[in-house]
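Take a look at this single chain in structure tokens; it is the form predicted on its own.
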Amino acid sequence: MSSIIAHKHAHFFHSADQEASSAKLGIWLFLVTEVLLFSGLFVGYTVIKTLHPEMWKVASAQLDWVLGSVNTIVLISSSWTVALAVRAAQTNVKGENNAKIGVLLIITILCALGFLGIKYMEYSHKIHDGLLWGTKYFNHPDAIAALKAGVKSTFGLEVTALSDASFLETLKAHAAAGTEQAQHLIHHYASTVTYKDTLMTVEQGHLFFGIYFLLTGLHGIHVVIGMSLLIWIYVGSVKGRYYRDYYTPVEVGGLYWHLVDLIWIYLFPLLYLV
């Protein structure tokens, strides 16, 4: 028959309730810190996005919206279970809820799990790509160079940025009139702008993905500590410590997992698809 453990408040403690205040009051400061943390980075993302508009849609379409909606699913599922597994503990009187209380938990680590396995496979194609954060991965000068050069030297135009979406606009209107040689060329720019293999030429890419993967990454390690937050309470809730008079560690780890679960429901359209 399942038991619960009676617990007793720490020493410096007048009593339980004061001991559960404190913890509610000192993790919802935390959670603060977090936002402003957070609010920071969204910041500079907004800078970015703001300077570099063109690049911005270009290099943001590499990313697969698709395995972002799962992870999106994956995470409020498990803020759900997690505040199942918050109402089991409230409600356990005297055991009947432990086992309840650990498969909630336990669906909610899986999901976690689920969360860092599809985010490994997002991370190893970009990498195998290159898509990263420095400029070597983006800017190939003698590349983008020539293909100024060949149109200067055949429109007679200057080429200020290749992500400039209305000069390609300029250029296209030139196709109809030009040479085959001049079309071909045409061809090369709007491809080295727009299509996805040639997406290392597009110039401050490695600006939309050095704050992909500094928001993402960061997220990630939310997750991982959430996550082992989530196995220590776990453990408890197997000894039968949770129960109606004490849940504070049950309901303050479903507080800072729904804070990882809000950030990314954030972060999925404003890197998916924005």
The other form holds:
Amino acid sequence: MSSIIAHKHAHFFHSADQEASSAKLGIWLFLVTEVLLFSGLFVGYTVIKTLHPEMWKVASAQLDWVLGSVNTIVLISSSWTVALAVRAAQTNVKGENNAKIGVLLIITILCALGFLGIKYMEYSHKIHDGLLWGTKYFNHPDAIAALKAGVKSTFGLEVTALSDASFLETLKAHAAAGTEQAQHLIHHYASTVTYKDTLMTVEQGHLFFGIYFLLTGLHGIHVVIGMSLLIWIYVGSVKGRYYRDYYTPVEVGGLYWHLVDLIWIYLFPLLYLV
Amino acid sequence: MSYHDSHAHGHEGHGAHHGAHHVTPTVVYHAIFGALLCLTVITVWIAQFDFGAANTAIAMLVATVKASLVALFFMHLLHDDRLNMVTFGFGLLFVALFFLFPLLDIASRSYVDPITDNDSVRKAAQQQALQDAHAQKYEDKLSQLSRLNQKGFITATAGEGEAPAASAVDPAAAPAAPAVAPTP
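Show the form predicted together with its partner chain, please, because up to now only the form predicted on its own has appeared in this conversation.
Next comes the full complex, and the chain you just saw is listed first.
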């Protein structure tokens, strides 16, 4: 369908231009509130990371940077296609770009779905490992107390910090050398305190995963909302609603989607890389 | 919607009568996309090396360059009404303020071990010493007053010929003690 549906600006606006620039100022004001919403969690991130640098190093190493990188590329690509979709709408004179806008939006929506799919993989893996709050945190006080008691009775070692790498190495070396008690200890806590092949006994580690789930969860909600908006805009674009003189929904939806990308641009290195 | 009909087709929105409709050339979008991909590879690559605290700074620098590219070109802030940039800028200013005060708090803290900290013990001792010194001063004043009283130097000031009461130097009433005659 290569025709357009002419837009008539609302009667309380002086002109279509005034309507468009008001809508844009409105979305920018909204984006500011979004940034402030996220900044609360980013401040929490900074404070907790500064107070527990050692814990943070070990806990954040549990994230898969490959999945994070793939998701970054997926989101950047979607930002690119949505920007091109806005441009296609800006240059749409008689509906000749309708199909192009639609295809670009569909690619963007598929990117959003891909992002959510990868996020689902990450989440389910971590939830399975008991890293979600309220399940079986690896640093559950009872588990830590039992582990400390077991180490003391077996090896006569007073353990104050379970994140002490030398202690973990000692325990694993004993287990590898065939010391039955060490194997028993590792096996016994395998279900609650291990992740991958590492004995994860980082005290306060739940703080990292609390921040991780809150930040990525809030971001994920924004991905879902943005994707829903893009689907709605796609429907309009197929009908020929957006053209050179009226493309406010495409632009405003695109700005929202870019913000989702902006947040992730900071989230990715902060959680997965440093 | 006929007021746009006079626009020449293919002008790509350059100006006419409204700057808000600036159309960025496609090649700019492609270039920005390429730059964003390169910066992503760079930030992942740099993260392999351990520069200590500089790792976070470098990662944030790269992220800020990426975010600026997205905001200026993909989000059109560069060619848009300057009001939108100012609006967003003010938002970022408040984010900076939000970060400033918790960071000042953290930077000015020192580690305190609640169990073995000798500092807290020392502070408690200092506090006790201050209290003791204060109490000693009070005791001194009281004994001085009672000595004066024994020598009969204290007289009632507001009395109407009544004899000075010995209770004038009652410790409980000491703060409101009557005027004391100068020590001879």
